[in-house]
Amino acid sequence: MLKANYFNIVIIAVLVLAGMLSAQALGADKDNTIPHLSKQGAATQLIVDGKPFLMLAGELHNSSSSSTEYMKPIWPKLAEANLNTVLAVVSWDLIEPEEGKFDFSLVDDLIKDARRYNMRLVLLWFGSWKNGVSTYVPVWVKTDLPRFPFARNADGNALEILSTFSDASRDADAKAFAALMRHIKEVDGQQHTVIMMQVENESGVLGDSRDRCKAANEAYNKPVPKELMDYLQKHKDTLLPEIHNAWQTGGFKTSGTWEEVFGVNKPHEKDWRNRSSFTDEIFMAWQYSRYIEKVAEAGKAEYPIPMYVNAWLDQEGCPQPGEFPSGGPLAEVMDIWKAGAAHIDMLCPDLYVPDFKARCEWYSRLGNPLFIPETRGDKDGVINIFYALGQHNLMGFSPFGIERIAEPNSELAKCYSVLSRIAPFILEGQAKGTIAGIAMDDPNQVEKVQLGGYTLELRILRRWVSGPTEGPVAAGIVIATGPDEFLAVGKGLMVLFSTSTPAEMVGFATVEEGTFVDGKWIPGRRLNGDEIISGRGLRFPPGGYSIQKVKVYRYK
């Protein structure tokens, strides 16, 4: 009898025992429920619910979600332009307006007046800086400095940025943003309205090339922490050329204070920006990294949803450290960025200068995922999102501004619904890397893509060019979706087909003209003849977006 009931006990601790490692394996698979990021074959997407997801999104202007009533009439334009996701702010200062007293009230209506529209959220957090001062902090954080000190000029005067050698400014920053990701998590935990976070907004010091004041100084005269030496040290032979110039131009020293590892504040022969201050620039950059690396490891404890940092871009009229944040996530620094905030998933640029390719291509470097936030939402500035998705695996394009363009008819509502149509595909053939995209704007330009065993031409369509223009004025994504098959879009695009074996033709078996309706083909025409350049290509006229499913034949 003894023996029955210890063999009873031993089944009923057995059984037990799995039904918790059984609950926490749904739990993990619970956790990974959560909006996430994922390597997908030659990708890194956003996943949601489960599924990649494409966002086709637009950021507010920074005042619009402060309030419920202005936002009513805005929700309803932003639907019938197509989009499926906003980017909204959610400041400091409206949701702790006295110290550890939280007012989350905005934050719900966001969640729900974006569910009732099926869209959603990635909310930008402003809160120690936005567009690198610090005007979004709470009155109790602007008004004691003795407590929350500001940064300080090269003449010792306060700039109002908070300055990141002020551990009291990080932790009550981190308390807040902690107290936010865990009320999200609270009411969308579930539901995944919200799917992204942006950590601060366009960090940098302005004014000067960085914070002056004596902490700061003390900082910068000081040997360079470990953890960077460490970093620099392990990644040597996969540093990007900025910083490995940098270093080289300090000779490749092990330790030493800032000036003597980077070298003093002169132009350096190799910097490819040949910054008068980029020792400046760097020593800010891991300082900010640092602060903000604490910010987003206190939300991500709460609710771990991938979070980004954005820069705001040198540019002309403004290309010093300083006359731009110094110290944000710029590209050239972006070695220092990993090294410092290992819970930051991307570094993000805001995108309104004129070389776009170029940035694009920097920001991809060290396997970084590109999501553009901010950009031009104009035809010329949506136009790129062609180029970006097909080049450079793009998981989001956001037009700043969004309630000012957001029209039934704009440019920017008719991409997004052919591109609507067929994310699915691009973000299978991102995976893949089975996708090319183009956007234009030169008439004599030839651009030749290796695509599905087959080279691809894509030109400007000659006969709607009749001079120079200004920005892009084609686009379009190219598909290989099976043997000799291809999906494509476009407009003003002409598409040559050729191989690689002498005198081998490609002929078109069809070209189909048509639309998907809930994933399912609808076609239309069946084109020919003058539609496909009497055989010898594809033709996307300027008037609009089409699809073509084709097929294509060899012969000799």
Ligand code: DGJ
Second form
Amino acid sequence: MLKANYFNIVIIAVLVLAGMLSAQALGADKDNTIPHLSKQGAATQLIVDGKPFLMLAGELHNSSSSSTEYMKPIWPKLAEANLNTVLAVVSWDLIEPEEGKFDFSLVDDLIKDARRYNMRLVLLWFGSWKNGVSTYVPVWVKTDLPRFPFARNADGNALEILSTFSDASRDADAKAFAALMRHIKEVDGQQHTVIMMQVENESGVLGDSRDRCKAANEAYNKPVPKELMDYLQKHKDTLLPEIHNAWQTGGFKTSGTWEEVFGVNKPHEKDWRNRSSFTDEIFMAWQYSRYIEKVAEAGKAEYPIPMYVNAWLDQEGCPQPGEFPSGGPLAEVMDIWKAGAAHIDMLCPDLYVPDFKARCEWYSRLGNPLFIPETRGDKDGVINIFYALGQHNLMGFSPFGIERIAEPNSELAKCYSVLSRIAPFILEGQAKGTIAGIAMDDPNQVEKVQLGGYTLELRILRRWVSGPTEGPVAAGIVIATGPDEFLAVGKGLMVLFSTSTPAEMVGFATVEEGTFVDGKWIPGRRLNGDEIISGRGLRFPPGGYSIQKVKVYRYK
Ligand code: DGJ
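If the one shown is the form predicted on its own, what is the structure of the form predicted in complex with the ligand?
What follows is the whole complex; the chain from before opens it.
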């Protein structure tokens, strides 16, 4: 009897262990049931329902989601434009109209409607700040300045911005956000329609380079907090040049006031690449990151799905702190945000500026995964997605004002249609580091990339290899899918192959045009002759996106 029991226990233990191992092999760890970020080889990806997920998204105008009725005709438009994710506002004033009394009916409607159209949601928490200012806080907060003080400018005047120097404001915001996350868990903890949260919107002080209320002035003249000093010392070798250089200017002091440690503010400059008042900006970045950290922490304690913050960028027209929200999560102060807000998973650029590529690079530093929550959705803006997917492992792309852009025949709809078909290959290519992407409008630009043991030359399609260009732009992605095998999508693009072996040439074994339907390859034309430039390169005509499966061979 004893022997039989012992035998049973061993069998059960083996079965349990085997179950655990196979669950682990499937990636079914503890958090696997809720959306989370996970390092997949070379990329950090968003995992939804156990699988990497590429957000082909769009952000609604600010006020659209405040009315379920208003949203009704918008949902089908978004679905027709092939979006799989919508970024929608949830505002503090509408969910907590009276202190402690919550109304989540708008959130519930958003979730129900997103499900009806088979879409996911990223919810934008318009709490203490939206574009720097505090217009979305409830009236009971706005009208109680003694309890919830506003920031002040150099003249001592109040700005319509909740001051970061108020624990009461921070705690009230954190309480409301926690209630929201608790509710989302209750109604969506199983189905995962809500996949990510944006905490606040483009935070930072507008109208001055820093808050100058009494508490702010006192803090500014006190020593830099020990937590920040410790972080800087611990990460001294990996700090980004902006913070490293500011600290170096102060002589790498290990304690002192903000100006002693980071240098005296430089006077106002018109050129956005030369930062003035950088110490004020660093100071505010610390205050905002600490405040938002508390809000995110309270939210994650209820329901820990990924959370990010977004930035209004420095640019011509608003080159200096205070002209853009000072202290927001800009690339220059990433180190400070990483030090201050451990519960924030990503810092994200609202990317409307012309130097798209440089900004992607800056935001990919420090292992920060790239998600673009706002960007241009016009013809020229949309094609940037190909570059960011291929070169920066982009996890999602979201043009702003999506209800205006999302027409069935729009560039966005066409682009999302083709990308949704090859999304699993893109995600795999990102993880394996076997993907390259391009978006270009310069007829003379030639990009060379190494992929699958070949050198690929990408450029705007020419009528013949060195002839006149056929289109104003080229956009596309190439993924090495196996030995001598590639999957490519593009438009207006030409791709030439070579190897590093002297005298060795590359020919096309087969080039097949086609598409994927429910993950299954449906071949179309077999491309040859003019369609592969007589064997010299792949050709993606400028008229629309095409997908090609390619096998190459080498000859000498
Ligand atoms: C950036 C903000 O984050 C959005 O909410 C919206 O106001 C756009 N600017 C408008 O262009």
